[in-house]
Each structure stands twice: as structure tokens, then as C-alpha cells.
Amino acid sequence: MTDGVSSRVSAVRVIAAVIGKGQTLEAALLAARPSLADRAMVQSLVFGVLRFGHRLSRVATALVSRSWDSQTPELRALLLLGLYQLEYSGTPPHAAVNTIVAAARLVGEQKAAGMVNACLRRYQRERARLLDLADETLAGRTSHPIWLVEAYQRDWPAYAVPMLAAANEHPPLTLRANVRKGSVEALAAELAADGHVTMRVPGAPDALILETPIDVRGLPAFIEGRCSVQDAAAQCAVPLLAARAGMRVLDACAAPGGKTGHLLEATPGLTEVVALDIDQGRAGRIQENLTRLGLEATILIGDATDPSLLLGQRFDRILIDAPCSGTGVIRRHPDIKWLRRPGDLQALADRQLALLATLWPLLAPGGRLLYATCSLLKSENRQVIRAFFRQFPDAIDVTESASLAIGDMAHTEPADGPGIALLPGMAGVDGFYYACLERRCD
């Protein structure tokens, strides 16, 4: 296969196994196994497709003959790329139409090769009218889901359209510099001389956004354990958490260990952290990172809501980085998008109360609680922890004061219920929620 026709090929069996068999991203692309050739135009690609796919499927919709959920999930892969392809990627339109009508041929849907130059030729002829179509709708014109919109809608009524478009915007690079092993500033001075400029993030103090992002694993200071990735967002927890030598923390939910490493790396001194997750695959990620980092915790697999779990132990710190719907992070993961159902929102609740109920008593008396999700949705924030309180009067929270701690990344609307949540498109950064409980010593 030559002339590109190859990327498209493996781009459109990971959209399909997106969009049609419901796999995720990360696993789609392990799957498809792109040559090294092709990975980066691969990945290009496919995170195209699936941050736009909303609105081109209505174009879609509008070319095909017959409805557009009945196609296969490769037919519907294909005629996605190639839209994209002709509205969003820069690709000359011959390319476009020949590439995608040859990989037709080649990933089982010979009989549809005619059809879908048709439906990409008409595009090109009628593209205006076809966009006004797609566009009549805020989920048209920002490419989600309508059940996401209506949420945002409800939930952030004068953030929502920032919101959604902050979801297709291209994430930053951000480092965070392991201060165990150098200051910020000379990790900005060694940047700066490899020719890379970085930029500071007001109220994340280890934080350094790269100018034009680059593949960390060939970056020394990466290799070397110097700095990690983690979005200013993510790296409020550790100011929040407020953790002090001498202090026993436990991470639950922690891989891939990003937060227990920045937890590491900020405060010398703890007695013990205790980093805990459900996946013994993914718990494996926390240890590859704190070997990298240097540094060391005591990694245990399990299921947090266990009681038996970790019966009769006490931490002064406790980090719950809740399992949730990912809403605030579909900038950087755009099958949040086509994976995440309305449905599933009420168990993704259930699982973080039962998260909250069975750490809450092994907190310390005076000790301090951390809820955080990677989500925009109150029903999975204000309403969780809402309910929290009504099971558990001895629960205060201290949101605002703690806040202090990350200055003006607390931007969001005047509160209007517990925690805050930093919004995508107000800070820049990936949309978070955190919650900081301290328990009665009384």
C-alpha cells in the first residue's frame, strides 16, 4: 500500500472499533498496530475524526441512502475520514477521494468503494447546504453527543458553549518538574536550551506548558525521571491535599501514579503512602513511574470499597481520584465522546459514594479527604458529595479555604453547592472537580 493509503487503512479499523464495537481509543490503536511510518499520521487521524465525527455524521446522514446507524462500522469509519479529510485535515481533495476509496477496498467493503466516492464528490459539490444542516444544532455546530450538550446546558448554562468548544481544541504538553531532583526553573533553563519554550501555569507552582509538544520518551529530563506529564488541572491535588512530613496518605484509585508522584515529589518526609487501585495491569504503570521518579510507595491492588481491604488502618491524608465519565478530559480523549451513554452516569455515582463511604472512616479525626473527578457533570460532583454529608454529619468542607493553595486556577462560576470545578475553556486547562473534606476531631 502506497500514497497514504495504508494510514487510512489502519485509521478507519480504529475509528470502526471506536464507534461501532465500542472499544477505546487507547486499545483500538494497540490493536490496529500501525507501522512506525504511519503511527503519527494514524493518530492524527483518528483523534480527528472522533473530536469532529458528531457533526460529519450528520453530513453523513444526509449523503447515504439508507439510515446511517444500519451501515457497518467500517462503512461509516470510511465515509467519516474521508469528510474529515476534505473539511478539517488540509488533504488536496483528489487525495482525500482516492485514498479513502482504496482503503474501502481493503478493509472488507469492496461493493461500497462506488458509493462512497459518490458521497464524498457530492460533499465537495454541496458542502455548504450539508454543513448549514449539520450546524442547525449546538451538538451539530460543537460536534457531541446531544445527551453531553443538554448536560452542560443544565449544568453550566453560562459556560457551556466555551465548554464544548475548549473539548475540541488541541491539549498542551504539560511537564511537571520533580522538584526532588531540580527546580522548575532549571528544568524552563535546560528546556530553553534544547530550543523548546515553555510557558508558566499561575497557581500550579511545578507546572510548564511546551510551546510545541514533543515526544517525552526522547526528552532527558523525562528518561532521567526529572519531569513527568500531567496537566495543570491534575496537579492542583497535591497543593489541595495538603499532605506534611511525617503524615500517612493513601492514594486510592492511583494509576498510573501520576498523583502519587507529585505527592512523592512535594513532600519529603510522609511516613508512608499507600497507593491503591482495582487493576493489577494498571497498578503495574504506578511502579514503572515511581522507578523512573526515583521514588517509592507502597502499591496495593484491590477494590477500595472493599472494608476488609484496609481494616484498622489510619491515614491522615486520603486521595480519592474517583473513577468517572471523563468529561473534563475529551480534549485529550475524544472517545469519551462516543463511548460514554447517559445510562451509565447513575453507576459511575453509586461507585464514588460507596468509594467516599468506605474511606471516610479511616480518616484520621482532623484529617483531610480530597474527592476529585476528571468530570464536568454535578451528578457525579456536587450531587455525590451532597449526599455524602447527608451520610456523614461529621464531614466539613474546606474547599474554599484549601483553594487559596492553587490562587487563580480556582477560576469558575460563584459557587452553588460544595467543591470547586475548574472549567475547560475559563483556565485553559482540563476540567476538574475537587472536593476538600476535613473530619470533626470532635
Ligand SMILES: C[S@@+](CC[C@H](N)C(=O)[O-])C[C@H]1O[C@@H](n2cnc3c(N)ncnc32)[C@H](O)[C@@H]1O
Given for the second form:
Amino acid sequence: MTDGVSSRVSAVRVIAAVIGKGQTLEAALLAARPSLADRAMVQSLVFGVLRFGHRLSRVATALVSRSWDSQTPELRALLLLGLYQLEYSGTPPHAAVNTIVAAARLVGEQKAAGMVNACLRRYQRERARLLDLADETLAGRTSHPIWLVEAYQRDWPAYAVPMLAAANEHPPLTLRANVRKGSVEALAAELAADGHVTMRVPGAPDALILETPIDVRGLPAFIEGRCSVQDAAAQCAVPLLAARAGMRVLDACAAPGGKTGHLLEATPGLTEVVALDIDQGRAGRIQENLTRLGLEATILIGDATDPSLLLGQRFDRILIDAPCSGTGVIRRHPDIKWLRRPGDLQALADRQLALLATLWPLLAPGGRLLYATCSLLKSENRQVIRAFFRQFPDAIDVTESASLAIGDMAHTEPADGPGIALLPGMAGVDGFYYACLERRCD
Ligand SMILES: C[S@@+](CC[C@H](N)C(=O)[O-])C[C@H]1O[C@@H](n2cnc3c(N)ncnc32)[C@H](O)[C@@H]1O
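Compare with the form predicted on its own: the form predicted in complex with the ligand:
Starting with the chain above, the whole complex follows.
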């Protein structure tokens, strides 16, 4: 196969699976099984197209004669990938066009190869006009679906533009030191000795950002369980939960165990941590992660909204890291822009409230429940918590005092509450929402 064509063929198959067949990027990459030699290139092309594809679709719509949505997923993927190569990837123009035309023949679009060639060449001639057209709206300029732009403008009018821009950036690789096995300073020194530059994160004392991301699977500190990969925003859950020795803790949506691991590392002497998840496959990863870190928890597979599952049990702390739209982590999962629909939001909010309502009665009086999402949408965050308060008058919002433990990480005003949001584009971290709720003693 000509140079670079096999990676383009794999990339087209992955992109088509996400934008045309609704597969997640993770599943589509697994199914495409690119060769080892192509893997990094396929990742980079696919992430790029999913990040900038909403802008490029507007260009492509102006280039094709039939309606964009009526084209096959493969043809749409070919054009988006070709435009991405010409506009963003630094591929020399002749190679950008030739690899895509060659790939067209190999993904069953041989009849369209001429049309793809003509569209990409026309883009080269009319680039400025076509980009002006795409950039007429904020959704086009920032390459997001219109409904999401409108939701951010409604929910975060002052921050929407930097939030949208941040979602297109390459995320940093952030490590979490396993403080049971060594300090964050010792980890930084070990990494520096190997030539890695790291930065601390104010408000997340166990976090270290690597200036240049690496594959941690080859890092001795990772292999030996002295660190994990976790964004600094997710590392705020443990200080906000504020568990102490002697407590029983429920991590109700635990897989793959990122926060369970952090909790156990940071809080020696807990009586028990129950790590629950509904997904058997994902729950297996909790055990894998804890074994690597040298930690133990009681792992349960089940539905946390089933009241009979933990009947009669009491917990001093409960963490609900709820399933959500994932809009706070789009920079890490750009397929969210393509897969999420506005119609998903009500079902998510219903599930989030059901988790809160089922688990609240298990909280000991005086105990604390931390509700977390990696969503930026108020419909999954403060609206859920407001609905929860209407149902449970024995709940008190203690987020404001609890959030002293994470310094200036949150960027929301009290009027945005209850709860706090960490907004991407403000602190360089993923988007997250946290609400700390305590149960009255009387
Ligand atoms: C945001 S992820 C959790 C991430 C995890 N806390 C971590 O830090 O690694 C949400 C998890 O909730 C689980 N989940 C969804 N609905 C659930 C339910 N009804 N009961 C228990 N787990 C559920 C999903 O399988 C998923 O693993």
C-alpha cells in the first residue's frame, strides 16, 4: 500500500463508525485494529477530525452537490479527513489529497474517488471563502453541535466561548501520586531524573502534570503502582468527600476505580470501602487498578438504584460519581460531540436523581454524600440537586465550606449553586461539578 494510505483507511473506518453508526471512539478504535506502526497516526487523525469535524462539515456541505447527511458515513469520513489534513495536520497538500483518494478506493467508495479528489482540490482554491462560511456562527468557529453551544450560552453566558475553545485543546497528562508508596515530591524527582518536566496543580496536592505526555504503561512508577493517571479536577473528589479513619465509605459508581483508588491512598484506616458498579466489564477494572496500587476494597456489581441491593447498610460517606453527558471531558473524548443528543439529557437527569434518592437513606446522620459529574450542563448538576433538596429536607448543602479544601479550583459564583463547577478553560483542568451534601443529625 502507498505510504500513509493504510493509516488513512483505518482512520476513515473509525470516523465513519463514530459519526455514521454511533459507536464510541474507544469501541471503534478497538474494532479497527490498526497495525502497531499506524496506531499513533490513526489516533492523531481521528481525534483531530472528531475535534474539528463540525467546522469542516460546514465546508464539506458547501462542496458536495447532494445533501451532506445523505452521503454514506465512509464518504463523509473521507471528506472530513481530507479537509482535516489540508487545514490542520500539516500534511503536504499533494499527499493529503492523494492518500484520501487512494483510501476511497479501499473503503468501498471507488466510484466517489473522483468526486473526493475534486472537492479537496476545490477546497484548496476556495479555502478562504469556504472557511468564512463555516465560521459565520460560534458553533462553526468552535466546531461544536449547535445544541451544545446554545446550552453553554444559556448555562454559562460569561464563560461559553473559552469553554468551547478549551474543549478543542489537547488535554494534559496528569498523574496522581500514590501517597501510600511515596510523596508527590519524590515522584516529581524520579520523573525529573528521567528527563520529564512536571508541574504541580494548586488545589490538587497529589497531582503532577507532565509537560510532554508519554505512554505511562512503560513508566516504572506506574507499573509499580506508585502513580495513576487522573485529571486534577477528578482528584478534587477525595478532599471534598473528607473521609477519615474508621469510616465506611460507599463509592456507588466506581468503575474503573480512579476515585476509589485515590480515596484509599489518601485515607489510611478506613473501616471499609464498598466499590459498586453496574457494569461487570468495567467493574473488573476496579480490581485491576486496586491490585496495581496495592489497595483493597469490597467490589460489588449491581444497580445502585435498586433499593434492595444495600438494604440495611449504613455509610459515613457516599460518593456518587454519576453517569452523565461527559461534556466536561470532550477534550479527552471528542466523540461526545457526535454521539450525545439533547434528547439524552432528561434520561440522564432522571437516573442521576434516582441514584441520589436511593442512596441518601443509606447515609448515616451527620454523614456526607458527594455528588459528582463530569458534565457542564446545569440540567445534570444544580437542577438535579435542587430537585433532590425538594425531596429530602434533611439534606444540607455544605459545598461552600467543603470546597476550601480545593483552593481556587472552582470558578463559579454562589448564584450558580448549589454545588460548584470547575470549568475547562479557566483552570486548565477537565470540567467537573461537585455538590457536598450532609445529613442533619436530628
Ligand atoms: C463517571 S463513571 C465513574 C468513574 C469512576 N468513579 C472513576 O473515578 O474511575 C460512571 C460509572 O457509573 C456506572 N453506573 C451507571 N449507572 C449505574 C447504576 N445504576 N448503578 C451503579 N453504577 C452505575 C457506570 O457503569 C460507570 O462506570
